[in-house]
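Only one chain is given next, in structure tokens, and it is the form predicted on its own.
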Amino acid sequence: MRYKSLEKLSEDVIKCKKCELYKSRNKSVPGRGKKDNKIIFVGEAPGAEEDEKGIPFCGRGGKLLRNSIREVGIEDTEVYITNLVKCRPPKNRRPTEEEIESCNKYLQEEIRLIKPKITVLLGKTAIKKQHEDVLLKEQHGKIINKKESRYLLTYHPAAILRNQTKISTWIDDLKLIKKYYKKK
């Protein structure tokens, strides 16, 4: 199904039962932002706080993400934030391939509707879905041109929270967004 609006897509995400995750979720978590936001951040899956509120990246990782993008000169009102999987996997485990595939249509439609200038892939799981498996410590901070899309590969905010020594590297990666985004 091709969606005509992000609002209709969000409505379908909220009532989705395409995989078993709907049985354990509190709330599904559609992406958030406006159609004219030309920067998309894609994470792995909602965490506990996101599952409670139905809002992507509203927990500690989201706070770090928003503070960091503001630090590099991008307002959070300029970005669209979403995840590969729209429901929290039990015990915060990584989503399975089946779960990712169940939600992939939603992500592809978000990208189609927004037509981003750049998509920021946060962490290994999001990167692996769009590209081959990469060694993130060697590939972070790279902008990849693939067909008509541009992707920035970087760490997930949760990884930064677990390893604060990577914060300056992560900020440097995020600076590339503004540099690239403001050129276009």
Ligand code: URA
Second form
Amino acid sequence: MRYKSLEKLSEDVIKCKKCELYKSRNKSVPGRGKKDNKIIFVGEAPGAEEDEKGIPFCGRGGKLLRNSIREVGIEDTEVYITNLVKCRPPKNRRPTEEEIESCNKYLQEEIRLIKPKITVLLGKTAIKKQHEDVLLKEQHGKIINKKESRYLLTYHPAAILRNQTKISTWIDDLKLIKKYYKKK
Ligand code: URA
Ligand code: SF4
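Other form of same protein, the form predicted together with this ligand, not the form predicted on its own:
Up next: the whole complex, starting with the chain shown before.
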């Protein structure tokens, strides 16, 4: 289905039962932002806090992400934040191929409606679906140009929380956004 607006898409995400994850979720977590936010961030799947509030990246990883975005000179109001899978997998396990496939349509539609200047794929799971399996140690900071969007490959904030020595590398990756996105 082709959506006319992000609002309509969010409404469908909220009531979606297209995969098994709807059974264990508390709230689905639609992407957050506006059509004129030309930078998209894509995480893996909601965690416990996101599941409770229905807001993407509102927990610890989210705080790091938002602070880092600001550190490279981009405002919260310029970004659209979403996830590959919109409902929390039980015990934060990786979403299955099947769940990813069921949910991916929403992300494709978010990208189609927004027409971002750049889409930042956070972590291996989000990267694998839009591109291929990568070794982030070697491929972080890489830019991939595709028909629907330009993608920046980088680490997931949870990986940075686990290994804080990576933070400056991560910030350097995020700085690349500014090469492709100029504020109007
Ligand atoms: N991790 C994600 O990948 N997404 C969220 O929304 C929160 C944590
Ligand atoms: Fe629907 Fe995606 Fe939630 Fe599965 S994870 S129920 S496909 S919104």
